[in-house]
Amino acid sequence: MLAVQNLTKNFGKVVAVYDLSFEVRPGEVFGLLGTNGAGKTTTMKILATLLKPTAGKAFVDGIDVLKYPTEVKRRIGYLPETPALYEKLTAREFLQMLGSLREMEPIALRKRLGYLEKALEMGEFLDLEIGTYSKGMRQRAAFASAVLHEPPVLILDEPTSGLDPRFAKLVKGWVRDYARGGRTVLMSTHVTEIAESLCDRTAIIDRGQIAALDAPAALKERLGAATLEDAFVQLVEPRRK
């Protein structure tokens, strides 16, 4: 459903990824561990067809996102870890502009909104200006855009960014469910314990290269590790002497 392939890309002299390949499966959630700056969000640029790699080949749905990138955008869903919102706009209108520019039928869009203000507990935030919003609500309102109409590959940056606790739990239990459904979740995270209870599969990316990739339990059972963080500073700290 998703792959990459050889896939670098350089600004300038700095190599932000460098000969990174993998691929995600139907129904999984992988995810893209590492530290800030180690290319999670290059990579996730590139699938969502915002940034060209400098070299390789990168793939959503068996189509390559150079080639057909207008046929790429209306198979993902993206979710940015800074998302850009229409601050004058209620939640309701922003999605149901969304919901019109990707030519969703009103009556499921309609559908849609109930659901996802339900299922995201928007309740009367719905109805109140973007600019109005906390953090944490303008990280569910950015979710709900990315879900809004379905799609069967989802690109997610830091999705629990800005979340409390408890809604950072249900974030990752919609996200489970979402790929139940045959859906493919791509998502990055800097948090361990995400990756670890969230992840079938998860790489480890340091420098723009993947250190490991494995289920988090396996990453743990090679390595002796107790946690997936252990695992983690045992991979990347020696790369860093």
Given for the second form:
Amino acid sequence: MLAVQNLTKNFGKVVAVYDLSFEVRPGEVFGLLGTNGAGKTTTMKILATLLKPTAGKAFVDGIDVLKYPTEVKRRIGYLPETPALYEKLTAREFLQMLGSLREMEPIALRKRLGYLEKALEMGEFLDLEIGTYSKGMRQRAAFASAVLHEPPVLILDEPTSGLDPRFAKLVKGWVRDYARGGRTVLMSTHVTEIAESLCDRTAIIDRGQIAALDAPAALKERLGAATLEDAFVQLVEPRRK
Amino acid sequence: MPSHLLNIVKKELLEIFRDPRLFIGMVIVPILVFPLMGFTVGTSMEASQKQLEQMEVGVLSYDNNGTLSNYSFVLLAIMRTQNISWRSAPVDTPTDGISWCIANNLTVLVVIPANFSERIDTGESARLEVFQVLVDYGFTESAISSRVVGAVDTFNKAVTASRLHATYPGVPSEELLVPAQVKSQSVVKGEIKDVDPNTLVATISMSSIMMPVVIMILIIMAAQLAATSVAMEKEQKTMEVLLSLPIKRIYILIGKLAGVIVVSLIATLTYIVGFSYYMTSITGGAGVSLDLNALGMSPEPVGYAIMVASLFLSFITALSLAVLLAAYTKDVRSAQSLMGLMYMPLMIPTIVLMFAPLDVLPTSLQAVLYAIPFTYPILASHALYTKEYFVVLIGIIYQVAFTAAILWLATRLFASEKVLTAKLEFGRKRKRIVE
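Please move on to the form predicted in complex with its partner chain, as the form predicted on its own is already shown.
The complete assembly is shown below, putting the previous chain first.
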């Protein structure tokens, strides 16, 4: 599981996240829905141990991210917003390097690579230099890097960004199945349809704070909105005035 | 875990060697361009030499109404012995003679005056006129007139010797011509070396000048490579991937440095091979005119060891500084701009010590140079010949302390979130957006 308690993060005078609290349970896909600059990525980077909170606490699998960052890193798979890949390596070399650095057994790593190659349809480009990839290929290679070691907690920042509808559907199905296996998935998106179709619960986050948190259907019902998009606008718009 | 380190180093090497710009710049250029430059320079020097060897001049002689007699005949004979062939200009005035030379592709006209032999016979000085047609103001043209002047010099010595023989029969002409001879010898560390000081200094300063320049180029290239590597990780966000892995952050730093060091060592080797070939090509293998071994002055193994140690520490210092600076930038372009700050401390010792030894400089400049860690490999290259190692050894201790401090700072930076959030930019300011 994953928990955030009264989390605040400042960058100088800029308050990126303020007094944020939520929990993600095992088997759940939890979405952070917000506009650009809402604080989604900052929250995820704190959970991925890349940033340190100014105040508050964050736990992954019950482990404090500030106190035991290495233990937390063992338990998470992190997909950054922009696919971060080494242009001069092939996807196979990149994934093998990550597997070795995560101390995966060579046989298990080979098996897992074979599985991901098929599941994400990467066979055509797995041995080509990443610099030659299209946006969709890059996103799939990055996604494979996050789930390579089958972590109990997945932190996905805009996982379907750059994917065509077919692969976006494939990844969504994959994420849902991954969580159903008892794992925890935290994902961010600014696309309401994705949050509605994929997330068990969603936190609408605006200007570093949670505006609402519930299942998409419950949020719509509570606000009397036909779609999550309408509910989102109803919640966020008054805060702009 | 050493395996973590090896994986990072392997990744660094793959990235560097698959980047054609880096591979061409660090390996292909020195191994190909230096020999090519050497071949080109060597070929042009050879062509120039051939041109000088087959030199032909025009001669306009007024001596004894144009009849070659006595001294003018001797002068022209001496020119022939020195491979300067000549043709008589069939004209009356020097101006026409010059036009005739140009028309016949001759670059020099020697005008022998009417009373040339007569004046020399009576002990007076005769004045020859030499006109040289200049076309490209190149190196060969300056050597052409020197050859003619050299032939006249030989003529003068021959005439003087024949005159002296009349007064001192039986005395060898060399002794008559040079009554007081000079034999310059060098004293090195109280020991007399049978070699002219100018020759010795020229030989040693050749390597004392070239080595620091090569050292500076290599350190700049390595630092640039390290800075680019770190800045690229930040620009492409791959630093986030590395930092999200359960490995110690110091491995990421050391792995990066180790990868650049391996490439720099390969680049050093290619530079040495390429540069040696270049020097051999332009000097025909006779660049070093002295056998320092025979004089007992060749560098000692301990000298080389000290230099390698000092050079290695300089590499580490430069790379750590480069990584530290680049980690504060946003992208490759900003990192490369920031690297300009590092070039000054690298270039100052190289340039200053190329022209003057440290101890003759003003105290303030000495202090500045002693404070710069990149001064010591240059002092070490001088110490190869002076064998004065004390200052260099103290310098190595200073380099170790300096490098340790920089590495510590770099480690601290990598352990903090600043390695991701620091975004120093040059020339443009953007509003920061936090997501």
